[in-house]
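What follows is a single chain, given as structure tokens, in the form predicted alone.
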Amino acid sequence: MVSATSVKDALQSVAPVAALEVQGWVRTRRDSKDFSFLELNDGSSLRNLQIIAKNTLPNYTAIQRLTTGASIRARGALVASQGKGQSWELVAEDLQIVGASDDSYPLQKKGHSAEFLREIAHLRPRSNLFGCVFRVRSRLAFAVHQFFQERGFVYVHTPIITGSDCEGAGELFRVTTLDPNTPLRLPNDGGIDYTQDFFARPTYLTVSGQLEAEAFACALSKVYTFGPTFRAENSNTSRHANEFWMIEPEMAFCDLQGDMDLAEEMVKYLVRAIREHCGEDLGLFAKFVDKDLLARLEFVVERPFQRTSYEEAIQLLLASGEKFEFPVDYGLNLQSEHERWLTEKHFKCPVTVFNYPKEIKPFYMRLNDDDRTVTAMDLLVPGIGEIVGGSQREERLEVLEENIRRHKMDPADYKWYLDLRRYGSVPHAGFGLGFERMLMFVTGVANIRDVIPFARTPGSAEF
């Protein structure tokens, strides 16, 4: 029995292969007076593989009929090919109908817009623009874990059920499996009495693993986390999705230096890996989606990146004479124009801004010298804008007690968090990077909704 070869794997055949066998589906098929010539892809590669049934084939007459979307397996010779723009063909010697595709079937040889391969999430992976996404993605998930494994550090699993809000935000969907209709209640309108509920409090689906990477942090000096986080967030934009994964190392013995260094260093390692490893499905990205795309990878490989205080980039912003349509003040949150601004037209350049007022930023950041900043940074990317968020973390207790307080909330719902203060607490450092807006950036795609299998935003979970 000959085991199957990926449609890649034939392609990049050095030599004729007297007796091959592949598997896929069909994208086209055209018919001569003795053939039948299907063009093959099992998702290995952009390109297909010709298939050339002769008429002598047993099932030929059911060959004819076959229509876009069936699979197939054929067995035979891979030869040389005859064809303009390719190198080798198959010329089977036996070809099976795994299973037939009628007429039905949506995705055909035309151009299809983006809304409509949405409504087809389940079908969408098969055109050649979502097989590049997600081709794409694989092997950026995977130099993900290259980069910090060979910097030596730990993957830890964080919980997707916490009792925790890392942001302070209270954008949570919450976890329950109390009866919606009839919930128990505690005496004197008190609440809805959690201690019935199957975890006996509140819990919900995390939005990061920071806190939890930090006591990871504290034993084992460097982590990251690699997972899914989720946002009640009502927000339809481009950038934002509900459930998008995200990678969160942490290191102890860290402060904001080090952290930004490692930010960058990152995105520059990981634009490489994907240079180096699917220029193929680059390729489609910048013939069909962005055409400055290799030339912007490329810059961001070379250039340095430029840094600027949160002050400073407010003093550029309002300097620059720019019609923005969201406000540019002093202690206002920086918008995506406004990223894209610095980053595309002042500093052409990724840009990490840091030093952030600590009204606007969460809780756990350390608080500087001058009582009005934290060290906080994001690193922002042409096309983009913010692509990771960091910070050194407060590791003085009576400092981040008084943050929780200031951020109403209650240091008896982080107590052990706070233990991690009392009990060897040292400097430390990390930050986020959104996985699904990295994969927005090194293959142009515009949307978020375009870069995960299934997209969860407000009003969508169908799939």
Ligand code: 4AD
The other form holds:
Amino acid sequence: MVSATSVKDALQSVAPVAALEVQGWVRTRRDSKDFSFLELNDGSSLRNLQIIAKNTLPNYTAIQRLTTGASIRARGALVASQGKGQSWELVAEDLQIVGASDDSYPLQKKGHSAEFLREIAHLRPRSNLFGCVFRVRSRLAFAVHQFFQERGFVYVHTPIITGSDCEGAGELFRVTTLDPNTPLRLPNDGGIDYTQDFFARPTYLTVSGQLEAEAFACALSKVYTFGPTFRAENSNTSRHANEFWMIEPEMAFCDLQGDMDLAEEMVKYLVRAIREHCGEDLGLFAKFVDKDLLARLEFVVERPFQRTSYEEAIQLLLASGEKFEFPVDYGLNLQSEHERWLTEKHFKCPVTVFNYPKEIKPFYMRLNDDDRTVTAMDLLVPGIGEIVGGSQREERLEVLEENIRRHKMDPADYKWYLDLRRYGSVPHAGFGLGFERMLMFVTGVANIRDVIPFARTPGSAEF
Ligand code: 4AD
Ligand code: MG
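Switch from the form predicted alone to the form predicted together with the ligand and give that structure.
Let us now look at the entire complex, which starts with that chain.
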């Protein structure tokens, strides 16, 4: 028995092959007088392999009834194609129907809307577009590991269930085994008695692995996490999901400059890796999703990114003469429309904004000497806005305790985190890159729901 060859390998063959086996799903079938022509796809490549079934095959009648979506296995000779647009085709000597399909199969050849495809998220990876998206997603994840492993970073698995709200934004999904119908209450309505809960304390799904990554950076020097994070934020936008993956490097003996350098280097590295390894998939995005994609990616790897302080950014926005939906003022958060104006209209390239007012950033960021700003940095890209958020961390014990209090939190809840400043504290810095936002950036796909296999967004957790 011949072991199965992927469609990709078959199409890349350098010479005819006398006997080869392929398997996959039928994209289309058309018939001539004596033959059936089947387009076969197995997800290894955007391209299909044409299978030619002659009417002398014993099950030819059944083959002529094959519809889009059916799975088959075919054995035969790989020969140079007579037809246009492909170099090789398989002349079947044996064709087994593994699983039939029928006309109710929702993925027909005609184009479908993105909304419709989201409703059939279990079948959409069989479409050209989503095959490309998820191959690129896989390669991008691999490139993330390559980037850090080549630079001596240690991969740390930070917990998914945690007791701390790293971002302090209160956007936490609670993890509990208490019965919602009969929660155990403390006497005199002292609230819910979490000592009776599974972990004997309130716990949540993590919003970020940063705090735990800091503990490991203060031992292994250069670390990174890459895992799922969860945010119960009710943002119904094209760039927010409630479950997304984040890449979080953390470096001991590193300041804000080093942090910004690494973020920019990483974004360029990832774009380069996808250009190098996913050319065929990018070609489809450039044709059907975003005409400017290839030029933009070229530009991103070739040109330096810009940097500007938050204060300068506010001045630029105020002087822009642009009518924004949200107000611009020192002390307010930059909204997506502001970020996009900076990258798309003003700098016309990715830009890192740094030194934000302390009031609008989390407790762990290092206070600058001006006492007004913290060493925050956000990397913004055209089309999306923020893809990286990071900072140098506050390494001075007293200042950190004060920051925690200023954020109306209790230093006692952060004892282990404060220990890192008690014992051998070092300047350190890190950032979080939103994996899906990076994927949107390299593919041009405009909605985060379309780069996640099964997206979780407000009001929607199908599958
Ligand atoms: O800016 P954020 O909230 O930063 C942190 O969580 C830090 N603790 C990271 C760190 O310094 N280690 O999130 C980081 C990135 C954002 O820039 C964005 O790309 C992505 O995570 N992100 C989201 N992606 C999709 N959906 C959401 N709801 C996201 N929220 C943040
Ligand atoms: Mg942020």
